[in-house]
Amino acid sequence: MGLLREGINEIIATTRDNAAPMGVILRDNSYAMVAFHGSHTAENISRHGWVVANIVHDPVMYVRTAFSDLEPGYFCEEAAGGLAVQRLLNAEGWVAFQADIARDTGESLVVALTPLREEVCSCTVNPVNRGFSSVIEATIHATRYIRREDSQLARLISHHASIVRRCGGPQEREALALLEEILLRECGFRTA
(Lines of atoms letter the chains of each structure in order from A and count residues from 1; the text may use other names and numbers.)
(Lines give C-alpha, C1' and ligand atoms only; values in the text may rest on other atoms or scores of the structure.)
Protein backbone atom coordinates (compact mmCIF):
# COMPACT_ATOMS: atom_id res chain seq x y z
CA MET A 1 0.00 0.00 0.00
CA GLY A 2 1.37 3.40 -0.84
CA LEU A 3 -1.18 6.23 -1.01
CA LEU A 4 -0.14 7.72 2.33
CA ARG A 5 3.33 9.09 3.04
CA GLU A 6 5.65 9.03 6.04
CA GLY A 7 4.58 11.66 8.59
CA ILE A 8 1.07 12.91 9.35
CA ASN A 9 -1.31 12.72 6.40
CA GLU A 10 -4.25 15.14 6.59
CA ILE A 11 -7.27 13.23 5.32
CA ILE A 12 -11.01 13.10 5.86
CA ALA A 13 -11.74 10.01 7.91
CA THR A 14 -15.01 8.20 7.42
CA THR A 15 -16.58 5.87 9.91
CA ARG A 16 -20.21 4.69 9.87
CA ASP A 17 -22.29 7.68 8.61
CA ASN A 18 -19.59 10.13 9.75
CA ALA A 19 -16.77 12.15 8.22
CA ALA A 20 -14.17 14.29 9.97
CA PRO A 21 -10.72 15.71 9.17
CA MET A 22 -8.04 13.66 10.89
CA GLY A 23 -4.36 12.97 10.70
CA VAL A 24 -3.18 9.47 9.84
CA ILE A 25 0.31 8.98 11.20
CA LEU A 26 2.73 6.79 9.26
CA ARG A 27 6.00 6.12 11.08
CA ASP A 28 8.34 3.15 10.50
CA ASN A 29 5.73 1.34 8.36
CA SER A 30 3.10 1.58 11.13
CA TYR A 31 -0.14 3.51 10.81
CA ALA A 32 -1.98 5.18 13.69
CA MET A 33 -4.38 7.99 14.51
CA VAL A 34 -5.67 9.79 17.58
CA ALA A 35 -9.44 10.15 18.05
CA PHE A 36 -10.78 12.32 20.87
CA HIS A 37 -13.42 11.02 23.27
CA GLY A 38 -16.83 12.46 22.59
CA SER A 39 -16.29 12.50 18.82
CA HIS A 40 -18.36 10.39 16.44
CA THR A 41 -15.08 9.08 15.04
CA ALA A 42 -13.93 7.68 18.40
CA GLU A 43 -17.36 6.21 19.12
CA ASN A 44 -17.58 4.54 15.70
CA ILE A 45 -14.03 3.17 15.82
CA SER A 46 -14.81 1.63 19.22
CA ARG A 47 -18.09 0.20 17.93
CA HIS A 48 -17.17 -0.95 14.39
CA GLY A 49 -13.36 -1.36 14.30
CA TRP A 50 -12.67 0.33 10.96
CA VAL A 51 -11.92 3.74 9.48
CA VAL A 52 -11.34 4.94 5.92
CA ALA A 53 -8.78 7.63 5.07
CA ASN A 54 -10.22 9.67 2.19
CA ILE A 55 -7.78 11.74 0.17
CA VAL A 56 -9.71 14.85 -0.84
CA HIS A 57 -8.45 18.12 -2.28
CA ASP A 58 -11.54 20.20 -1.45
CA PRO A 59 -10.86 22.79 1.26
CA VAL A 60 -14.59 23.42 1.81
CA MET A 61 -15.07 19.73 2.64
CA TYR A 62 -12.39 19.93 5.36
CA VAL A 63 -14.14 22.87 7.01
CA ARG A 64 -17.63 21.35 6.66
CA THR A 65 -16.67 17.99 8.12
CA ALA A 66 -14.76 19.59 10.99
CA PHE A 67 -17.91 21.29 12.28
CA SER A 68 -20.96 19.43 10.94
CA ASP A 69 -22.24 16.10 9.67
CA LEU A 70 -22.60 15.24 6.01
CA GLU A 71 -25.81 14.00 4.46
CA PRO A 72 -25.96 10.26 3.55
CA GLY A 73 -25.57 11.03 -0.18
CA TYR A 74 -21.90 11.92 0.36
CA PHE A 75 -21.00 8.31 1.28
CA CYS A 76 -20.78 5.04 -0.62
CA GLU A 77 -20.30 1.48 0.59
CA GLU A 78 -17.18 -0.57 -0.17
CA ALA A 79 -15.89 -3.98 0.88
CA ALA A 80 -12.46 -4.15 2.49
CA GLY A 81 -10.92 -7.14 4.24
CA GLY A 82 -14.32 -8.74 4.80
CA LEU A 83 -15.76 -5.53 6.29
CA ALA A 84 -18.45 -3.26 4.87
CA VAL A 85 -16.98 0.26 5.10
CA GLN A 86 -18.02 3.71 3.91
CA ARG A 87 -15.93 6.17 1.94
CA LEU A 88 -16.61 9.58 0.44
CA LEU A 89 -18.00 9.54 -3.09
CA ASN A 90 -15.74 12.43 -4.14
CA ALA A 91 -12.49 10.96 -2.76
CA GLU A 92 -9.53 11.10 -5.11
CA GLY A 93 -8.22 8.02 -3.36
CA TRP A 94 -8.90 6.10 -0.16
CA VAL A 95 -7.41 3.58 2.22
CA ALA A 96 -9.58 1.36 4.40
CA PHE A 97 -8.10 0.33 7.74
CA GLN A 98 -8.93 -2.10 10.49
CA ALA A 99 -8.85 0.11 13.60
CA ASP A 100 -7.77 -1.32 16.95
CA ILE A 101 -7.57 0.75 20.11
CA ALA A 102 -3.94 0.60 21.23
CA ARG A 103 -4.33 2.91 24.22
CA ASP A 104 -6.94 5.04 25.96
CA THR A 105 -5.39 8.21 27.42
CA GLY A 106 -8.59 9.31 29.12
CA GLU A 107 -8.85 12.24 26.69
CA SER A 108 -8.38 10.32 23.46
CA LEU A 109 -7.94 6.93 21.84
CA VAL A 110 -4.64 6.04 20.21
CA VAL A 111 -5.72 3.80 17.34
CA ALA A 112 -3.47 1.29 15.56
CA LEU A 113 -4.39 1.00 11.89
CA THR A 114 -3.93 -2.01 9.63
CA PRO A 115 -4.45 -1.30 5.90
CA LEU A 116 -7.07 -3.52 4.27
CA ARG A 117 -7.61 -1.98 0.83
CA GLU A 118 -6.72 1.17 -1.06
CA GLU A 119 -7.90 2.63 -4.33
CA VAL A 120 -7.06 5.57 -6.56
CA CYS A 121 -10.31 7.06 -7.91
CA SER A 122 -8.90 10.06 -9.75
CA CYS A 123 -5.51 10.91 -11.19
CA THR A 124 -5.92 14.63 -10.62
CA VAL A 125 -2.71 16.57 -10.11
CA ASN A 126 -2.98 19.09 -7.27
CA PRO A 127 -0.04 21.48 -7.10
CA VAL A 128 1.03 22.77 -3.70
CA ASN A 129 -1.06 25.80 -2.75
CA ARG A 130 -0.23 27.71 0.42
CA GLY A 131 -3.87 28.83 0.65
CA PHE A 132 -5.09 25.22 0.77
CA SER A 133 -2.52 24.32 3.42
CA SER A 134 -3.52 27.36 5.46
CA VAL A 135 -7.22 26.39 5.31
CA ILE A 136 -6.23 23.06 6.87
CA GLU A 137 -4.11 24.77 9.57
CA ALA A 138 -6.75 27.40 10.36
CA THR A 139 -9.43 24.69 10.61
CA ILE A 140 -7.34 22.62 13.03
CA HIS A 141 -6.70 25.69 15.20
CA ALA A 142 -10.39 26.68 15.03
CA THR A 143 -11.57 23.28 16.32
CA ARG A 144 -9.35 23.83 19.35
CA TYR A 145 -10.25 27.52 19.72
CA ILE A 146 -13.97 26.78 19.92
CA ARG A 147 -13.32 24.39 22.84
CA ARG A 148 -10.86 26.71 24.58
CA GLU A 149 -10.63 30.35 23.50
CA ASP A 150 -6.89 30.97 23.55
CA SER A 151 -5.15 34.12 22.27
CA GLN A 152 -2.30 32.14 20.66
CA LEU A 153 -4.81 30.04 18.69
CA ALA A 154 -6.61 33.24 17.65
CA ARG A 155 -3.31 34.66 16.31
CA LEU A 156 -2.62 31.46 14.39
CA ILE A 157 -6.09 31.42 12.85
CA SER A 158 -5.74 35.06 11.76
CA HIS A 159 -2.25 34.40 10.37
CA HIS A 160 -3.48 31.49 8.25
CA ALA A 161 -6.57 33.44 7.16
CA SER A 162 -4.27 36.16 5.76
CA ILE A 163 -2.33 33.53 3.79
CA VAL A 164 -5.59 32.13 2.37
CA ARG A 165 -6.61 35.63 1.26
CA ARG A 166 -3.22 36.20 -0.37
CA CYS A 167 -2.46 32.77 -1.85
CA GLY A 168 -5.73 30.88 -2.14
CA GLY A 169 -8.03 30.48 -5.09
CA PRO A 170 -11.85 30.64 -5.10
CA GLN A 171 -12.28 27.30 -3.27
CA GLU A 172 -9.86 28.28 -0.52
CA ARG A 173 -11.55 31.66 -0.07
CA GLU A 174 -14.96 29.94 0.07
CA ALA A 175 -13.62 27.56 2.74
CA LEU A 176 -12.24 30.52 4.72
CA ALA A 177 -15.57 32.35 4.50
CA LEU A 178 -17.33 29.25 5.89
CA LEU A 179 -14.76 28.93 8.68
CA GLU A 180 -15.12 32.61 9.57
CA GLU A 181 -18.92 32.25 9.65
CA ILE A 182 -18.63 29.27 12.03
CA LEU A 183 -16.16 31.07 14.32
CA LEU A 184 -18.34 34.17 14.47
CA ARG A 185 -21.47 32.12 15.24
CA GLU A 186 -19.83 29.79 17.78
CA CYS A 187 -17.69 32.23 19.75
CA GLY A 188 -17.86 35.73 18.25
CA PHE A 189 -14.34 35.49 16.77
CA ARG A 190 -13.37 37.56 13.70
CA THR A 191 -10.16 36.96 11.75
CA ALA A 192 -9.86 40.43 10.23
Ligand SMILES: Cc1cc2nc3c(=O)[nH]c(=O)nc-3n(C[C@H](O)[C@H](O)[C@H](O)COP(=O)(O)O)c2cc1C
Given for the second form:
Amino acid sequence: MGLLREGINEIIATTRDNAAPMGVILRDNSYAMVAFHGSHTAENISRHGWVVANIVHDPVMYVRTAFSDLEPGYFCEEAAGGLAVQRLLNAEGWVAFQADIARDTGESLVVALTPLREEVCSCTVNPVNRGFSSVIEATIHATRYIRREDSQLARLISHHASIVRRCGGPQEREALALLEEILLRECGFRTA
Ligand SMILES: Cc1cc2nc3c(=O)[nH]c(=O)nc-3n(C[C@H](O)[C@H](O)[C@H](O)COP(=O)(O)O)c2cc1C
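Same protein, different form: I have the form predicted alone, so give me the form predicted together with the ligand.
Let's see the whole complex now, leading with the same chain.
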Protein backbone atom coordinates (compact mmCIF):
# COMPACT_ATOMS: atom_id res chain seq x y z
CA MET A 1 0.00 0.00 0.00
CA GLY A 2 1.36 3.41 -0.82
CA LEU A 3 -1.15 6.17 -1.47
CA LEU A 4 0.01 8.31 1.45
CA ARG A 5 3.44 9.94 1.56
CA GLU A 6 6.18 10.21 4.15
CA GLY A 7 5.42 13.17 6.45
CA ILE A 8 2.00 14.44 7.48
CA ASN A 9 -0.84 13.84 5.03
CA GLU A 10 -3.72 16.30 5.46
CA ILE A 11 -6.69 14.08 4.66
CA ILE A 12 -10.36 14.01 5.57
CA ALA A 13 -10.82 11.26 8.13
CA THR A 14 -14.07 9.35 8.14
CA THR A 15 -15.24 7.41 11.15
CA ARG A 16 -18.80 6.15 11.73
CA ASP A 17 -21.13 8.84 10.23
CA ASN A 18 -18.48 11.53 10.75
CA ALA A 19 -15.86 13.36 8.68
CA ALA A 20 -13.16 15.80 9.79
CA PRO A 21 -9.78 17.00 8.48
CA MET A 22 -6.94 15.20 10.28
CA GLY A 23 -3.24 14.61 9.75
CA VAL A 24 -2.05 11.05 9.07
CA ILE A 25 1.63 10.82 9.96
CA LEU A 26 3.81 8.41 7.99
CA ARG A 27 7.35 7.96 9.32
CA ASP A 28 9.65 4.96 8.78
CA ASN A 29 6.78 2.86 7.40
CA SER A 30 4.60 3.48 10.49
CA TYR A 31 1.27 5.28 10.28
CA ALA A 32 -0.20 7.29 13.18
CA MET A 33 -2.73 9.99 13.99
CA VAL A 34 -3.09 12.36 16.93
CA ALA A 35 -6.78 12.99 17.65
CA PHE A 36 -7.69 15.59 20.27
CA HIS A 37 -10.13 14.65 23.01
CA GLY A 38 -13.48 16.27 22.48
CA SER A 39 -13.50 15.47 18.76
CA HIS A 40 -15.99 12.98 17.33
CA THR A 41 -13.06 11.39 15.51
CA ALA A 42 -11.28 10.52 18.79
CA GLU A 43 -14.52 9.24 20.30
CA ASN A 44 -15.38 7.08 17.27
CA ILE A 45 -11.87 5.66 16.99
CA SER A 46 -12.04 4.59 20.64
CA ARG A 47 -15.43 3.02 20.08
CA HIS A 48 -15.01 1.31 16.68
CA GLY A 49 -11.25 0.89 16.09
CA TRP A 50 -11.09 2.07 12.45
CA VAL A 51 -10.61 5.23 10.43
CA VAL A 52 -10.50 5.95 6.71
CA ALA A 53 -8.13 8.57 5.24
CA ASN A 54 -9.91 10.20 2.28
CA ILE A 55 -7.71 11.98 -0.25
CA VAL A 56 -9.69 14.98 -1.41
CA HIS A 57 -8.74 18.13 -3.32
CA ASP A 58 -11.97 20.04 -2.77
CA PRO A 59 -11.07 23.00 -0.50
CA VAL A 60 -14.72 23.57 0.47
CA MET A 61 -14.86 20.05 1.97
CA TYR A 62 -11.99 20.87 4.35
CA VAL A 63 -13.79 23.94 5.68
CA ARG A 64 -17.19 22.21 5.89
CA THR A 65 -15.93 19.10 7.67
CA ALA A 66 -13.74 21.09 10.09
CA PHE A 67 -16.76 22.93 11.48
CA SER A 68 -19.89 20.92 10.73
CA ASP A 69 -21.35 17.51 10.01
CA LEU A 70 -21.97 16.05 6.56
CA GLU A 71 -25.30 14.60 5.47
CA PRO A 72 -25.45 10.77 5.11
CA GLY A 73 -25.42 11.03 1.27
CA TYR A 74 -21.73 12.04 1.38
CA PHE A 75 -20.68 8.62 2.75
CA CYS A 76 -20.58 5.11 1.30
CA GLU A 77 -19.91 1.75 2.90
CA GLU A 78 -16.84 -0.37 2.17
CA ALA A 79 -15.41 -3.61 3.54
CA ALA A 80 -11.78 -3.54 4.71
CA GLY A 81 -9.97 -6.36 6.48
CA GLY A 82 -13.25 -7.84 7.75
CA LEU A 83 -14.48 -4.45 9.04
CA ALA A 84 -17.42 -2.44 7.69
CA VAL A 85 -16.04 1.09 7.22
CA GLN A 86 -17.29 4.32 5.66
CA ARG A 87 -15.49 6.55 3.20
CA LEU A 88 -16.40 9.74 1.33
CA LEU A 89 -18.24 9.08 -1.91
CA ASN A 90 -16.27 11.81 -3.72
CA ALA A 91 -12.79 10.78 -2.47
CA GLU A 92 -10.12 10.69 -5.16
CA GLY A 93 -8.53 7.88 -3.23
CA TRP A 94 -8.84 6.37 0.24
CA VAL A 95 -6.98 4.21 2.74
CA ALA A 96 -8.84 2.26 5.44
CA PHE A 97 -6.93 1.67 8.68
CA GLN A 98 -7.36 -0.40 11.78
CA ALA A 99 -6.91 2.15 14.57
CA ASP A 100 -5.39 1.15 17.92
CA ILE A 101 -4.86 3.60 20.75
CA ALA A 102 -1.13 3.62 21.45
CA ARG A 103 -1.21 6.36 24.12
CA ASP A 104 -3.56 8.80 25.83
CA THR A 105 -1.72 12.04 26.61
CA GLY A 106 -4.70 13.44 28.52
CA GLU A 107 -5.13 16.05 25.79
CA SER A 108 -5.22 13.69 22.81
CA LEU A 109 -5.13 10.08 21.67
CA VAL A 110 -2.05 8.90 19.83
CA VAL A 111 -3.44 6.31 17.43
CA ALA A 112 -1.39 3.61 15.71
CA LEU A 113 -2.77 2.89 12.24
CA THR A 114 -2.51 -0.36 10.28
CA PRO A 115 -3.48 -0.11 6.61
CA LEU A 116 -6.15 -2.62 5.58
CA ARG A 117 -7.22 -1.59 2.09
CA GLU A 118 -6.73 1.32 -0.27
CA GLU A 119 -8.19 2.38 -3.60
CA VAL A 120 -7.67 5.07 -6.23
CA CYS A 121 -11.09 6.29 -7.40
CA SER A 122 -10.14 8.97 -9.91
CA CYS A 123 -6.95 9.89 -11.70
CA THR A 124 -7.20 13.66 -11.47
CA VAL A 125 -4.05 15.71 -11.66
CA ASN A 126 -3.87 18.61 -9.20
CA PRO A 127 -1.44 21.38 -10.10
CA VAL A 128 0.06 23.05 -7.04
CA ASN A 129 -2.01 26.09 -6.08
CA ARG A 130 -1.00 28.39 -3.21
CA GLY A 131 -4.65 29.34 -2.73
CA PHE A 132 -5.54 25.71 -1.96
CA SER A 133 -2.64 25.38 0.49
CA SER A 134 -3.67 28.63 2.18
CA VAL A 135 -7.28 27.41 2.59
CA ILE A 136 -5.84 24.44 4.50
CA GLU A 137 -3.59 26.72 6.60
CA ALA A 138 -6.32 29.26 7.34
CA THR A 139 -8.76 26.48 8.29
CA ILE A 140 -6.38 24.79 10.70
CA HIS A 141 -5.60 28.16 12.36
CA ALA A 142 -9.33 28.92 12.50
CA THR A 143 -10.10 25.64 14.34
CA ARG A 144 -7.62 26.83 17.00
CA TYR A 145 -8.74 30.50 16.97
CA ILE A 146 -12.33 29.53 17.72
CA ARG A 147 -11.10 27.83 20.91
CA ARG A 148 -8.54 30.53 21.83
CA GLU A 149 -8.78 34.04 20.36
CA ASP A 150 -5.08 34.68 19.89
CA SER A 151 -3.84 37.73 17.91
CA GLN A 152 -1.02 35.77 16.24
CA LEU A 153 -3.56 33.24 14.93
CA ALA A 154 -5.74 36.13 13.72
CA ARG A 155 -2.77 37.56 11.75
CA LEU A 156 -2.03 34.14 10.21
CA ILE A 157 -5.66 33.67 9.13
CA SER A 158 -5.70 37.10 7.45
CA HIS A 159 -2.33 36.42 5.78
CA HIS A 160 -3.61 33.15 4.28
CA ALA A 161 -6.93 34.73 3.31
CA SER A 162 -5.01 37.29 1.21
CA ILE A 163 -3.10 34.47 -0.57
CA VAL A 164 -6.41 32.68 -1.31
CA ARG A 165 -7.81 35.90 -2.83
CA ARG A 166 -4.70 36.36 -4.98
CA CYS A 167 -3.88 32.77 -6.03
CA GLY A 168 -7.09 30.76 -5.60
CA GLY A 169 -9.72 29.81 -8.15
CA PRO A 170 -13.50 29.78 -7.63
CA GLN A 171 -13.43 26.72 -5.32
CA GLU A 172 -10.77 28.26 -3.07
CA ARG A 173 -12.67 31.58 -2.94
CA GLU A 174 -15.89 29.71 -2.06
CA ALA A 175 -14.02 27.88 0.73
CA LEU A 176 -12.67 31.20 2.05
CA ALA A 177 -16.12 32.80 1.97
CA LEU A 178 -17.48 29.89 4.02
CA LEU A 179 -14.59 30.12 6.48
CA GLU A 180 -15.11 33.88 6.87
CA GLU A 181 -18.83 33.34 7.49
CA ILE A 182 -18.05 30.76 10.21
CA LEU A 183 -15.45 33.00 11.89
CA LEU A 184 -17.81 35.96 11.91
CA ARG A 185 -20.69 33.91 13.31
CA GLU A 186 -18.65 31.99 15.91
CA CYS A 187 -16.43 34.77 17.24
CA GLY A 188 -17.10 38.03 15.40
CA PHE A 189 -13.73 37.81 13.60
CA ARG A 190 -13.28 39.52 10.19
CA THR A 191 -10.23 38.80 8.03
CA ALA A 192 -8.19 41.86 7.04
C1 LIG B 1 -5.98 20.52 7.70
C2 LIG B 1 -6.43 20.20 9.12
C3 LIG B 1 -5.79 19.20 9.82
C4 LIG B 1 -6.21 18.87 11.12
N5 LIG B 1 -5.55 17.86 11.79
C6 LIG B 1 -6.00 17.48 13.00
C7 LIG B 1 -5.36 16.40 13.69
O8 LIG B 1 -4.40 15.79 13.21
N9 LIG B 1 -5.88 16.04 14.91
C10 LIG B 1 -6.96 16.69 15.47
O11 LIG B 1 -7.40 16.29 16.56
N12 LIG B 1 -7.56 17.73 14.84
C13 LIG B 1 -7.12 18.13 13.63
N14 LIG B 1 -7.74 19.17 12.98
C15 LIG B 1 -8.88 19.86 13.61
C16 LIG B 1 -10.17 19.05 13.44
O17 LIG B 1 -10.48 18.84 12.08
C18 LIG B 1 -11.35 19.82 14.10
O19 LIG B 1 -11.11 19.94 15.47
C20 LIG B 1 -12.69 19.19 13.84
O21 LIG B 1 -13.70 20.04 14.35
C22 LIG B 1 -12.87 17.82 14.49
O23 LIG B 1 -14.13 17.33 14.05
P24 LIG B 1 -14.88 16.07 14.69
O25 LIG B 1 -15.38 16.50 16.05
O26 LIG B 1 -15.99 15.78 13.72
O27 LIG B 1 -13.87 14.96 14.79
C28 LIG B 1 -7.31 19.55 11.71
C29 LIG B 1 -7.96 20.56 10.98
C30 LIG B 1 -7.52 20.90 9.69
C31 LIG B 1 -8.23 21.98 8.94
